[in-house]
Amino acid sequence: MDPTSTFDATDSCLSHLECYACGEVSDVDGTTGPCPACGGILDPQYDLDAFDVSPETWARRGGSMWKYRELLPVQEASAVVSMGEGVTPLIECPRLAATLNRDSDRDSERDSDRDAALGRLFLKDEGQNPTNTFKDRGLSAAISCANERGVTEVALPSAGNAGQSASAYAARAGMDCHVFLNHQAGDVKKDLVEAHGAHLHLSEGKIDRAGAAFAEAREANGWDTVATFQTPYRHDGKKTMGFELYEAFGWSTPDHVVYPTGGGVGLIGIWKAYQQLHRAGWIDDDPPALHVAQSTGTAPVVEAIEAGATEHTPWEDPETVARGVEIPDPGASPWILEAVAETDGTGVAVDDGEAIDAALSVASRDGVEMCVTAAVALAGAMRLAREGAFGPEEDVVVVNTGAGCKTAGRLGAAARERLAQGSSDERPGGSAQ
């Protein structure tokens, strides 16, 4: 099937928007977000009594994440802006899993009760989206909803990937797009924002400075926002990762999902997908344990999990090469922490070196390319496995939010350094038996 093929109707069961913070209900046609009552996050709600679709129908469809259109927020099929995003593969990584279990066997010599570190290890490879990250799911939904309302100009602040994605989808929709980045964003992202014809606005400092510049310019110009959690629709698009994941497991759930967490949009989406399918009667299993992975240089959510808090404390002086998780003040932390608590998940923070090592390990053993931000989750999963957090027969899914090409220079430099040092265990072709 042509991934950009159209369909006659979405049959969306969207009913209204509800504020996560205060519960205020808003009409879909009259509100774009945030909540008009308290400024909180608006969440699309669906009439599941009208959800008259079978799993077999969804399974037969292909082409893009819009195969799940009944539980997506666009009501006019002609408004959908798609480039074949979604339907990304779930890739098993047996060689890396064998390495972790081999390490566990070594530890068992000191601890006779220690079992294998985990059962099967999978990567949900979002790097195979049109602009090579999971951001395409959220921006396809947000730009489509803006398109449905006749919007002609959108804007957002970004660490890089969301800006690149927004500029691509806005170009496809024929919209003007303003992207606010800081100077340290990767050259690939900055170059491709401009290649798509968007207006690139650069700020000094960290992402909070880009966010402040965006807020000021948006107020002055009246642009429509497609920023995280300012639009109600980006996290709703991200929930299609969860739909695909549960479909791949036969409308069941894996035991664990480890997610690289900055703003936490995708983790919330995966949690929301479970809740909707469980209420619809498609899934009887308990939810997967949702684990937050962050960098030791910016770990406000992990810190909150470890403290048993229901909200984070903003992180001072964020610093990590994993720019996608360098979010010092994630506004949705109560929602993230709720998802972790409700699923018996946990949090883990890893340093930059661990993330780079993890990316090289899976590339050299199982061939999958990960950017450094995504590898924070893999490094976190590897740490949790070695600490005995997973059962010996449990399935663990790591969400690979972006392709290795996003940070190819850094990964290449690290690989060459390893080769120069003669590290036979980790270099490409190193033994994983």
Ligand SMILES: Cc1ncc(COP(=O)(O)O)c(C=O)c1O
Given for the second form:
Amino acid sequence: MDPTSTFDATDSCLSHLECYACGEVSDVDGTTGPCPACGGILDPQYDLDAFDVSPETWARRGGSMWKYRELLPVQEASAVVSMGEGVTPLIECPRLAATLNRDSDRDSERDSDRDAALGRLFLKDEGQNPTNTFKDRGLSAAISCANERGVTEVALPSAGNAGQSASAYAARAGMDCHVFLNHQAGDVKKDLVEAHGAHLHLSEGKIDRAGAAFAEAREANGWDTVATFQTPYRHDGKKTMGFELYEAFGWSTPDHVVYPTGGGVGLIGIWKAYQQLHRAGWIDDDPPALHVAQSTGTAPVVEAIEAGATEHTPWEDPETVARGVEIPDPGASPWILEAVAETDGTGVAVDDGEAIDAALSVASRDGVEMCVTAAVALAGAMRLAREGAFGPEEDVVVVNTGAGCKTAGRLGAAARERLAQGSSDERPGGSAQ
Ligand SMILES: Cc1ncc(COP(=O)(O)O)c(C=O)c1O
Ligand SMILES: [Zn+2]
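Next block, the form predicted in complex with the ligand, ref. the form predicted alone:
Let's see the whole complex now, leading with the same chain.
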């Protein structure tokens, strides 16, 4: 392991927790759940006057996302539960970008004003985390904070990936972990939750039923919550995706980030990372435009963006194979919508077929493996590119939140099906449509 990944002190500048909804301030030592005053989301705040590391120091460190420990919420270095999460590569995808630009060229024969669809296309490859998704960043932070307070039993509801990640980090911390999934969660996640020795609780129906079962059992048993936006720490851990992104661009920003949005935890993290580094004087640039990608089967945030609303309306009858974004009632929607509005982002909804095609396109052209949920973002970016949302020189980053192995069966079946149908293109992903 990289020797710089070990450290004796975090020098965390964490000062207090502040409710996103009502502004109530809470003490970092006493509060583990939502805002005691209104039930809103508690957001860790940092004393940026005490933040005195240099960009060079952060850039020099490696090992894990804990290289950014001064702006992470754990005070005791010995409490940190880490498996080298984060420090994931930003992978350029020139062949897929060329395909998109070729398509744009074809269009420009009809419309002489049409330029290249985009400049460079990158995937931030979160599939390379310990349990193969970006969830590891949030759970490393949340389980570390629980560990610091001496917690021995944690619980959460999940679409699957967060449950797998929590099970892994809880195991490493020696904690008991209760994971509430619905029966539709993929076998990989269910199997690995059990492999880590966590307690798997399955519900019929959708994620709301798993959430209800979790709430009831948690109340009865007094478990500590590591649920999305109940713990104040998961979005704060995911903030490190933003730090890495801005670091990779030389403490500057890419033009666009497209994010597969369920609860919006990672998108809010990337937004928060920008705000902190901008306030600290490290970044002068404007923020990247943050684009919300969802599935046409569950698109409450895209609907709210299109309506110019400041919060979503819960989605009736959610249904998509992209289970990570099958979130009908994302409680943090006002915060997501603020981030989109402040950065001149947009919303885009794609259907399951487009998402699967996008995953096959990049796997067959540039080699990168994406799970179906993450591919919602790539399909969204491809759609935005075709619609002329990006400039011909602009850098576009798609967050590949999870690895292809998470949904390998579905991708393989789709590739065989397209081959049998005799795809119009030589590649199983078909034309980059
Ligand atoms: C692979 C993957 N991508 C994206 C998401 C949605 O993440 P967020 O809550 O940050 O919007 C999930 C959530 O389960 C997921 O598993
Ligand atoms: Zn509050």
